[in-house]
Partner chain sequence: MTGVPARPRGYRQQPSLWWWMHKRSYTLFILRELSSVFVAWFVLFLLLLVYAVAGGAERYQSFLDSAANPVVIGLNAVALAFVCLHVVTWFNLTPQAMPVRVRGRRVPSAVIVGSEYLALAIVSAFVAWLVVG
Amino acid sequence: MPKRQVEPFAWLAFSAGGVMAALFVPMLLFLFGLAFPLGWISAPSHPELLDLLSHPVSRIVLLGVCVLALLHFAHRFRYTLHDGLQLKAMTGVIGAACYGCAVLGSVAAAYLLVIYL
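Please write out the structure of this chain alone, matching the form predicted on its own.
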């Protein structure tokens, strides 16, 4: 039986995280950083935002964006350290640290979405 490789799944998560971050982060930064404060668009009230975020689909989408963006960061940072800084001797430690931080961040995001919203 051939040994299964994890690498294709890491690249899949990297790609998905890049797409999600490229789609959602600029939109959210524009809305909450410019459009709402400058009055270009009427800002939703706090209870309206809580209603939106209390819906399970909104929570799942927000959690998906957080998890995939963290995996994207972990994979990019791993290869930056591996190829950019030539730390090839510590590949295992770097991979465990990068993906471990992504998993911890994902668990923290899930915890915050479940507990506080």
Given for the second form:
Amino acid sequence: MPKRQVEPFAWLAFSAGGVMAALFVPMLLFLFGLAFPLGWISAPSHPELLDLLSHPVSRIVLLGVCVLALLHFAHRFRYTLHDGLQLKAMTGVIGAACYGCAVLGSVAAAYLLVIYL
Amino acid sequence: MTGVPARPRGYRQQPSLWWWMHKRSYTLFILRELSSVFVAWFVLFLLLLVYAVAGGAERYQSFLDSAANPVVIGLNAVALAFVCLHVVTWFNLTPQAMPVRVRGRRVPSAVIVGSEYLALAIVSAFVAWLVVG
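Would you mind giving the form predicted together with the partner chain, to go alongside the form predicted on its own above?
Next comes the full complex, this chain leading.
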């Protein structure tokens, strides 16, 4: 892989994102993906959830989770395509696409959590 | 150059695209790497939720309705399984990736991994308390 100087930072973000994903995603995904839709637990009302999400700490934590988790995805998925599918000829394109997605997603997350909400 | 014979060039057998199917540990490795796709899906799902909640009670209700679609529930169930795989493999690797020393002594792996699960339990309980409360 080219750009050796960038690699340590990519790896640091990958690790931080891995930790964030491991700590925050299981419960949130369980609640909003399974427990609420299947009626195991009743979903929070709109005013309650709006209150919770609008709190500055929630915004910051969720933004951190989103950005780091996306960078984690980009870094890991890049190597999966590179090694798993043996797309060595397309290294540049794959890297650009993966990190491009992560950057676009981060910008969307920042807009939604900081301005739109 | 020395007299070492050059490697024959121009021919290298391409491994099959399905090389990771041949051994269980390779398959697990690829599945672990693929968990990242579901982490990305979760971020998208979370941002859709934030967008819906910010848009008002009606849009929040329609988000809940689409989340109850069997296809979405199935996708989220698969995603949760992959996220659990990520959690287990990530925590198990930490003592190797980041050995911790206290007063020159290496902290046993079980202590590091155990405290990570403890952190997961605390964060999960806190999140559940905040959301369901």
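Quick caveat, the model's predicted, so the values are computed rather than measured. Throughout, rigid core stands for the largest set of C-alpha atoms superposing within 1.5 Å between the two forms. Residue numbers count along the first chain shown, from 1.
- Shown in the overlay between these two forms, fitted on the rigid core, is a CA shift at G92 smaller than 2 Å.
- F36: CA moves 2 Å or more between these two forms after rigid-core fitting.
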